[in-house]
Amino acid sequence: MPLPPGPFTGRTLSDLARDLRDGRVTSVALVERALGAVAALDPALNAFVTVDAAGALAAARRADEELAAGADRGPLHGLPVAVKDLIMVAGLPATMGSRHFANHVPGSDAVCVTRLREAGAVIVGKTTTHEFAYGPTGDRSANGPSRNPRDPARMSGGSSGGSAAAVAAGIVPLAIGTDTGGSVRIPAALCGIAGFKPAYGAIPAGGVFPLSRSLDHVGVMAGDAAGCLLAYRCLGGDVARAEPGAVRVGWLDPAGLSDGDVRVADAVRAAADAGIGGMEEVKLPEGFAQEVRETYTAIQSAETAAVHAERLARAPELFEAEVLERLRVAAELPGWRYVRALEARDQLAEAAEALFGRHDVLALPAAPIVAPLLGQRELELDGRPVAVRPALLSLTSPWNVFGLPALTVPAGTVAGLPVGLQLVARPGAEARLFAVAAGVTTGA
């Protein structure tokens, strides 16, 4: 059964900012609502690892005092936000979802957290991550699985599952996550909110624990695409106004990238047709999907194994069992495979660019399945087995390989569970991405 809506359900960042400036609410009151929602809803969700009530209330009081004195830091001023437990917040534990860092407390903020504070945002706490962000399911963490607000028996998605669950449940209106192969967009889609992965490096990753350095992105989650855009701009993203004229959108058939649930593809396509219309079909080059998948896997495996080599040798028993097995497999990748994968990425980038030959934006589902049950690793669809982890990554990971900006927005439901429409553009075309998203109003 779905959880009851939290205080920020259906509230946009712009509405909340307007209420603050018009004196209808204070930052302290907003933070108190968020803290109350954590107490009421998080026992069923496990979205939060750490809640900083005292720090959040102190920051909210400062935000109110600044506004009263005429000092306005911008549209996030005084609004509560949650931060993934992979991202450093000075003075708060950063466990990375692992027993390896059970007692780790960083002394400085990540760059994106510094920018949040400079924008006046109030950090309520840290959210659950799949251990070391190494999984799209969100159900392998030292503090337990994050759960889906639509059905707590199901996955939130991962690895930024706690951030997605916190926003989808209405506990906070905004959360920050990371995305290496879909870790913002997958949980956003499965939980029924918007999630944005900007172009590679657009939000600096300094102070973020790495999974795969050449694939890692910092991203944002909000109830709608407009909230993602607002937050992205506050974090330093340069998005010009959309140029006049129609944006050309191409539909990328998800069957070319993944085996999935035809009901999901149909529902997302229907939402795209209703909100966008006039889409041309875009066909993938022969062999493209397989080559990109192999390239992504090789790059991520090698870089992740490098990050954890000492921990694997020194204390393997501290890893969760599934994560440990994946790391051991990753560590066996020969160096030549990594070098060739980097070369292949450069070659494949030309084919990826050609997908935009007649289009400004590509549209496809964010995930080809609805949220599986916690712990489920295989589905049966129309009598055929489908492995959960590769399916979840199949439609999002290609765009990390090329560092392209990608956004998912709610696109209705299948069997009562949310599905998401993913929109992809070239770097520099973010305005067109959000202009298309504005036309898709089908809620989850």
Contents of the next structure:
There are 2 protein chains.
Amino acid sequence: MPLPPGPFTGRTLSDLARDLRDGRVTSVALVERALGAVAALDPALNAFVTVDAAGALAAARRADEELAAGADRGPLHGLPVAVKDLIMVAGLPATMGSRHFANHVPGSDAVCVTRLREAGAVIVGKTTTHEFAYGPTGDRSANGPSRNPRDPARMSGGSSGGSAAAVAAGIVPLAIGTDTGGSVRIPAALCGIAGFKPAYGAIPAGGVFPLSRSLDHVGVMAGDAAGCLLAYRCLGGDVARAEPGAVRVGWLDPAGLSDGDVRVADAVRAAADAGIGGMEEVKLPEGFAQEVRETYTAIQSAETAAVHAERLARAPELFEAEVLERLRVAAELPGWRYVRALEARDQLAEAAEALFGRHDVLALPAAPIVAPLLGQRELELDGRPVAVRPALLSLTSPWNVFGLPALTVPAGTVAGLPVGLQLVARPGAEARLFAVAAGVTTGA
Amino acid sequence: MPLPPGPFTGRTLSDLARDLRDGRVTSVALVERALGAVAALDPALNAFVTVDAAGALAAARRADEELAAGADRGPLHGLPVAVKDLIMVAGLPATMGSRHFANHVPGSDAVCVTRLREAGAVIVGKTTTHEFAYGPTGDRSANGPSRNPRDPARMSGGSSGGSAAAVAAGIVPLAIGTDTGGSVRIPAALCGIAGFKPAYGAIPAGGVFPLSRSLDHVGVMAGDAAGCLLAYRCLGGDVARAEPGAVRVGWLDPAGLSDGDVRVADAVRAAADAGIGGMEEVKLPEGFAQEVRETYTAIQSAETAAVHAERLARAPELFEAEVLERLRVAAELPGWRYVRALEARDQLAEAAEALFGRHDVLALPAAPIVAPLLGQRELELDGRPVAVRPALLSLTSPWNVFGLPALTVPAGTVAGLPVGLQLVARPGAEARLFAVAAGVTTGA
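Having seen the form predicted on its own, could you give me the form predicted together with a further copy of the same chain?
All chains and molecules follow, beginning with the one already shown.
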């Protein structure tokens, strides 16, 4: 059964910014609504690990005073925001979803948090992450699984599951997450909101606990693509303001990348056709999907095992069991396979570049399935067994390998559960990405 | 017993170039001398795998015709040169010292070979390499060990052992090699000639069979440093022609990097003091030596195993036994250790940079021991056991990790066997390196 709407359900960041400036609401009032919604809705969601009521209210008062004094920090000024628990906020616990960091309180802000504060945003709390962000399901964390607002028996997706659930439930209008193989886009799609993973490095990763350094991205999640664009710009993202001309969009059949639910592919395709229209089919080169998958897995395994080697040796029992098992496998990947994967990445990047030869933006689902039940690791689709984890990652992780900007926007539902349309572009073409998304979200 | 001198013993590249232009000799005559010396001396040395008498004589005739017609290609024009068998020369076998490539004949030249030809050099033949360049001893190759001209019972050092032996025996005045952990400088030092490993990438590695891509360098070997400089410039190296002012040279005590023969350290220090003088002692940071060694080993292992994985799986029996054993160990290095090594390299590079804070050039031995006997893997020094392979690599490989230009010049003998003084600088300071070397070689 879906949760009732929260105070920010259906409210865009622009609406809220206008209300604040028109004096119809204060930052303190917005933060009080967010805190009230945490109390009312979060017991069913487990989206939050830490709520900083006192800090948030103090920041909201300052935001109101600044606005009253004519010091306007821009569109995020006074708006409540939630931050994934993998991202450092000075003075608030950062558990990384792990018992290894049960008592960890960082002394300084991550770069993206500093930028949020400079933009006037008010940090309400820290959101549940899959342990160390190592999983797209969002259901293995020291503080328990985050749950899907459309059906709390189902997973939020992950690893930024708490951030997605908090925005989707209308508890906050904006959240920050990280995306190494889809960890912003997958939960955004499964929960029915928009999520944007910028180009590699576009939002600095300083102060973010690493999962896999060459694949890690900081991203933003909001109710719609316009909210993501607005937040991305406030975080330092450079997106051209001139209207792009005609944007050529190609449709990438998800069946070329992954097994999945044909109803999801059809629903997303229908939303794309309605909002975009005139898409040509884009074909992946022979072998591309498998090579990208293997390349992603090798890079991610070696880099993740490098982050956790000491913990794995000294205190393996503190990891959640599934995460521990995956880390142990990752730690055994031979070095030469990682070397090969780095070489393959360079070669595959040329093939990926060629996908954009005739198109500015590629469209495909963000995930090939709807949100599975919590803990579910295998589905049956048309009598075929489908492994949940690789399926969830299959359509998003290729763009991490190449560091391409990728956005997911809500694209309707299948059996009452949200699906997401993913749009992918080359770095520098973000304005086209968001222009296409604007058409889809209007049309959806 | 040392070999008798060859036709190019004691002859500098400049001398030979002048003789050619003064009409005292022809390129054909020089090549005939080289071919005669191969016949006379190489049976004791095994420096050559392939000799291209017909091709070399034809090229020499063209070189003479060009010079006669006033078309002067510069200082290497008409001079015989030998090329390591890991570097592709169109139409000549390239065995890489391995039975895996017993019948391999490349169709095109390596970039450095193209440049040699454009500079008018005449390629006489291919020189023995340790199998796949994977060893600093030079005594494990499908065509047998290369031997030291000062004592053919001893190793040449490697992996560019044949190139060093050919120059040291006076068979050719110039040879090309590769250097991944010291493979130009170690055999140059052990055989008593000069060897220069430029900055990483300064001579392109295209057409060179890889050992470890991020550590591989193409280098040059000649009787003296001036010959290396001249050849390096002809191969595209950019070295300022203005006389550098006072050059600050620091002495790095080899005991800080490796166990070794104190007589070698003393002899090299004496040669440096005589030729340079006024050196300050440079101290390595605590732990630096061990961290660099581990970093080098991890990077080299993973990258080398990546080159050979298929051969290791499909035809291990074709590798020489010691090389096979080392490859098997290398293939087991976990990926996360390679990731850590890449991170450590970045951190250590800052410490290495700091070594040059007060000095333009660092001076130290090229190798901490004199040439061991062929096949010898352990020495006893003052009652301590010393492993030959790590000792040979200990003073050269750190500079491969950071891609720094490094030169070895003859610095006298210990018990009748040559020792080398190594000079290391930052990229861009090559002119200073060679200015210091000029003083040493005059003084030695």
